[in-house]
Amino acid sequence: MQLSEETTKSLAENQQEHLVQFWDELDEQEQSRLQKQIAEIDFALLKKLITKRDQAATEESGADKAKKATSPEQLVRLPQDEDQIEERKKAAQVGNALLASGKVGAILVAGGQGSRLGFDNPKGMYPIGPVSQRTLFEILAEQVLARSQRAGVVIPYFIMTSEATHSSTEKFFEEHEYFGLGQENIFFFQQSSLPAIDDSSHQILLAEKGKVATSPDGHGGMLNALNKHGMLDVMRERGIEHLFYHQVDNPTAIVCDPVLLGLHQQYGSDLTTKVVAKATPEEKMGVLVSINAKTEIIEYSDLPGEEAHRKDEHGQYVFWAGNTAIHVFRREFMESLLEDELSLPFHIAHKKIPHVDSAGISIDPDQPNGNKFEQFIFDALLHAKVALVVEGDRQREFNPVKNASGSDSPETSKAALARIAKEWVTTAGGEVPKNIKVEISPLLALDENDMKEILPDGTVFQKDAVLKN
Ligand code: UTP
């Protein structure tokens, strides 16, 4: 087929003609796919990003920001005394009432490439149940269903995918009958992708002779994607005012946590974030801080070693509040962010990007050779009039699957699910002997209090078990 005039013109205008240098070697299908990919490139945005990359040195460094930072100001720490325990109980009541009012939706970001885990399917399809091998998707979706059933209303589930994960995610949910949530209550929407750029020029990289190298535009791409696919309209139609945001990699996140929702409501917050104490000052975790009375996140890569150890006048580490990527967004706040295309900045990552060179040879670089561009959802914090930070229990709530082995891996996450189940059984008066694993379906129990109501007195597990209804 012939390259369209429009494509030829736009490639020439943007000095990216090399993208079609192998055109004659491609079959019709490949040609058509390449032409479609090129048509989808937002060259104007790309130009701005490349300019930003070339000027990066003029930006304030993370180290300078860190010097001005204090521990978050608008903060609710874990309860230390009876009064604070009572306050959390009240917050939970407020949160449960908010859920029952039908004004809460849940949003799952599942568009990442999961490169560290190195799993062939979308990360949500990873079998994480320590006994049943149930997947991350199943555990999270069952939590949404359990909360819906208790609240007596539908909690719509918005699931962000990307080019890499969209079709397999949709198919997986369909095959599992939407985990009981009802197809009409699940909204899949695909985030955009951006081309990768050669790091020493302005050229877009080709992944193959007929394929542009692209990657999803970061979890912050959620805002534009929600807008582009009409999801904000769906929320308005359904009366959704707040969105419980979580990531696909943490099966122990308390999805639609009534405490977090309640505090968010009580403080009139635009954006509420759950944090947990970092394990060590050097731990590689973004931290919530206040800078000039604004809540922000400093990424671990931007926190110099000596700053990481800084303590405040009470002898507390300043950079203790690790980001769990669990948030509650006010819908109207999200809408306000869309008024400016660049309200969330693009971050420039320097990565190893496999590509074909100008001679058509496939290169798998051993050094970073290109740039990817991503928006981060937590940059929304800077725009919030009220940003609330709430401390959660790390052991209970933050056990993500990031790496193939070692820390934050399937092994640690599975162990955490088994440990939490054992704690609930023990609190409920039962016993899980050493070397026995128990797994609890969210549909049966969402916490230890549920367990107390259902576990027969004196239950001792003799073999591995999955507790479900
Ligand atoms: P991570 O930052 O851990 O990235 O994503 P990842 O893609 O899962 O894994 P690596 O870095 O390649 O190993 C945190 C969460 O944000 C989602 C992921 O699916 C995960 O739930 N995410 C990330 C998106 O939805 N889109 C993106 O573009 C990036």
Second form
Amino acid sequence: MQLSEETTKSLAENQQEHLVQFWDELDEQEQSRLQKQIAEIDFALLKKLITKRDQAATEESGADKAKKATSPEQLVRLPQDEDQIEERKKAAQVGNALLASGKVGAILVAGGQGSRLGFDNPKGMYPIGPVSQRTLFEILAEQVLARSQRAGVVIPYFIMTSEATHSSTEKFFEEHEYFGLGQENIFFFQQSSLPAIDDSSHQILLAEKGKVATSPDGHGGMLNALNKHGMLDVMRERGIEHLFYHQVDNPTAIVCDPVLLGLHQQYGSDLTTKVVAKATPEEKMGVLVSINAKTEIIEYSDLPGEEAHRKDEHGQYVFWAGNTAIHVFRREFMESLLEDELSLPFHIAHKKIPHVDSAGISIDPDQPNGNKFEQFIFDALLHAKVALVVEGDRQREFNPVKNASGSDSPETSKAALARIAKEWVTTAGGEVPKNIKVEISPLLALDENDMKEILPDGTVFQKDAVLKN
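Next, report the structure of the form predicted alone; the form predicted together with uridine 5'-triphosphate (UTP) has already been given.
Left out here are the partners and the other molecules; the chain alone remains.
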């Protein structure tokens, strides 16, 4: 197979000819894959990102930003009295009406692998049900289906995958008959990847002799991916005006939460974010803050220890509002961010990147040797006229699966699902003895009030059980 003139010209113009230095050693399939990878590289964007990298020293540091930060200003805290409880009930009514109008869709970010969990598949396929071993995908998809049934309209599900998870995720949903949502209501779209760059030059790294070293462009790449794959057109055609955004690793997220949607609507918010109180000042969570009257997120890695402990004039921690990665977007606001390809800045990560050197020898570096570029969706906050922050109940809503063991692990997430189910049963007048686990399908009950209507008073569970319709 001959290298195309277009590829040869493109590489020469961008001083990246080394990408094909092993061309004659590749078989035809490897040559085809490499040429396709090169054709997909946005060299103009890459040039801008390399320039940004080289100028990064002039940018304001996260530590400097933290010094100017205060607690979020556009904020709704957890209710503390009857009036505030009533306000949330009214917000739920508004949110349910919004759902019933057919103007709400859901976006699931599912590009990650389960490698940190010792799991060689997309993370969404991880079995997390404490009794049933149902997967993350199933638990979350059942919530969307239950909300659709409750609202009396279809809530389309837009699922962002990555190069590593796309085909496996599509196949998994097909094998499980789309968890009852209907193939026509699930839209898979793949986020883009960007080449990794050598940290001491402008050269793109090769992962193998016939493969460019790439990495996903971050959850902020969702905006361009939605546009590239025609998802925004689908949303407009279906009359979707608001998008509930969540990530695949949190099975206790209240998907399409009527309260969050209602507050978002009531406040006329462009981008609404759910937060929870950090467990400790040192906890590794990004935090929502206000800087110069704008809502922003400061990553935990950019928050100096002394700042993490800073308190305001009321004796409250300034950096308390931990980001749950649960948002509601106004669709028109999302579209406005696409008017400038760099409206969401690219962040530069200095990483250890395995690669082959100029002699074709595989190198597994023990020190960071290259740069990866990614966008963060929360950078959209800076562009929002109204960026509402809403506090959620951490014990109920934020129990992610991030680590193989310890905090935020499968063990703690499964325990949370079992605990929540026990609380609902107890509130409904039932009993779950110690050492017995109960699991509740969203298709049976979405909250404790549903459980009160379903469970016979005095029910006692004698063995582990999965409650489903």
